[in-house]
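Here we start with a single chain on its own, the form predicted on its own, put down as structure tokens.
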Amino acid sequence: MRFLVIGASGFVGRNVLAHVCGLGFEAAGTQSKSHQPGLVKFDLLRDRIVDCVGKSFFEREGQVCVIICAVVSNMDQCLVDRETSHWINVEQTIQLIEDVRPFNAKILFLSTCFVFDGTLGYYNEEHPVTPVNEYARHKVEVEQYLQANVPGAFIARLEKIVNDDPGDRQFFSQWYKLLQAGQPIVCIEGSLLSPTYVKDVAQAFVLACQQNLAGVYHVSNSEFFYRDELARQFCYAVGKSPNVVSRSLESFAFPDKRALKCYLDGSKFIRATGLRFTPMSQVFRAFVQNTRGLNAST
């Protein structure tokens, strides 16, 4: 079994690639605009994957697992530039899937909790999708294509993904920088989320391949928090007085809509794999330790 991570220069893709390489699997990763050493240049907008990676990667003996992380993820950009974002997120993603299907590749597609409108929360895989923004509609289109045409594909709906690395561009790092600068963490009032450790997500993809899981799964931590409460707990963990402000969703004036309560029920995936998701208290502790190490090195 070997892995091809599409979009390995991004937050999730980078951590997934590091995880599979750390387990000793043969793996390759792609990047579109970054210049990170060791990654294959592949622009989903213009290139064909076989031309960039080479046929030999797909034709050799063994299962190829293609993890699709590349996406235009900025929700407002998906609305403002509908044509280009749809072309990348839907048409060209489907073209990528079709290009690797002749090699019997296992497809793993990263979807989102935002396929739901956020009025209920704690969604399981049986809830009907009700996307409220352009980004989520893109994800639903690809989900439906895979379910109709690639029954062996694994569709992973993810929630807010976090890490314990203060140097990574992610949720907790942004909060920490605000606290260090004496600025408040501004949260959307009433937002409920299931923060999930990125290394658990990477482990989940390997388990999905090893067990040949297919269909839709919510790869999500069973813990859920109001966003402002999570921020306060983070402040306590890093030794800072809580400096948290809550504002209504309307006050942010986002160009496209947001869903408030999209936290997921991940019990189906847990039953299938036995994966134990990392509690946020443990992620906080590791973040603090890594922060001390980062400060010591500088």
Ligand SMILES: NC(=O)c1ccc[n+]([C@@H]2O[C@H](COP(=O)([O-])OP(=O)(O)OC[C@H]3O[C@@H](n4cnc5c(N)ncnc54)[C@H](OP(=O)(O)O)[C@@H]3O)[C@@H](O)[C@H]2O)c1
Contents of the next structure:
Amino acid sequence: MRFLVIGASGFVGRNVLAHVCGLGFEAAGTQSKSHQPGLVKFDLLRDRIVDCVGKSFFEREGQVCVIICAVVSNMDQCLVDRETSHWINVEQTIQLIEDVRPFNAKILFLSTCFVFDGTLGYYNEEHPVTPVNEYARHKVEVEQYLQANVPGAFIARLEKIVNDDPGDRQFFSQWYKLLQAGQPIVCIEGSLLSPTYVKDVAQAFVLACQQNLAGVYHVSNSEFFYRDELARQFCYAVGKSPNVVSRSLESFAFPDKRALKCYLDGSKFIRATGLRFTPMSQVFRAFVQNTRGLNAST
Ligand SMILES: NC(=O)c1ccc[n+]([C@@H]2O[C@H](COP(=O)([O-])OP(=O)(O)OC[C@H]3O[C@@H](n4cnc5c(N)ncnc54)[C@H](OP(=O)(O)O)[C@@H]3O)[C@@H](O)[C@H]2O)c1
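Can I have the other form now, the form predicted together with this ligand, not the form predicted on its own?
Below, the chain from earlier opens the complete complex, with every other chain and molecule after it.
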């Protein structure tokens, strides 16, 4: 088995690539606008993947697993520049899928909990999708394409992904910076989420490939928190006094709609693989240890 991570310069892709390389698998990763050493240049807007990675990567013996992390991930940008974002997130993502299908590549597509409208929460895979914003509608379009045309594809719906690395651009490191600067963590009131450790997500993808899982799976930690409660727990864990403010969703005046309670029921995936998701208390502890390492080296 070998891996191709599309969008390996982004938060999830970078961690997935590092994980599979750490396990000793052969792997390649792509970037579009970034300039990170060791990644292949591939822009969904103008490139074809086989030209960029080379035919031999796909033709050699063994299963190729293509993990699609590339996306226009800014929800409001998807609305503001609908044409380009739809072209990247839907049309050209489908083109990419079609380009690797002749090589019998296993497709892993990263989708989102925002395919649900967030009025109920704790959604399972059987629940009908009801996206409320442009970004989520893009995800639903690709999901439906895969379900209709690529029965072997693995569709991973993900919730908020977090890491224990304060140097990574992610939820907890952003909170930590705010606290250090004496600024409050501002949360959407009533927002419920299941923060999921990025290394668990990476491990989940390897298991999905090894077991050749197909169809829609919620790859999500079973713990869930109100966003402001998680922020207070985080403050406590990093030894800072809680500086957390909750405001109504309406007061943020986001250009596009947001769903409030999209946390997922991940039991189908857990039953299939036996993966034990890392509790947030453990992620917090590792985060604190890593900040000590960071402070010592600066
Ligand atoms: N992070 C989360 O909490 C979360 C939660 C739910 C679902 N997800 C899903 O997980 C996936 C990865 O998310 P992420 O947080 O890692 O996103 P991210 O950090 O914004 O990374 C996006 C990646 O997409 C690449 N990309 C953007 N435009 C491209 C283009 N035109 N051609 C080729 N590549 C392009 C970027 O490359 P350059 O930067 O080099 O341009 C980058 O590598 C997404 O599908 C997202 O929907 C993430």
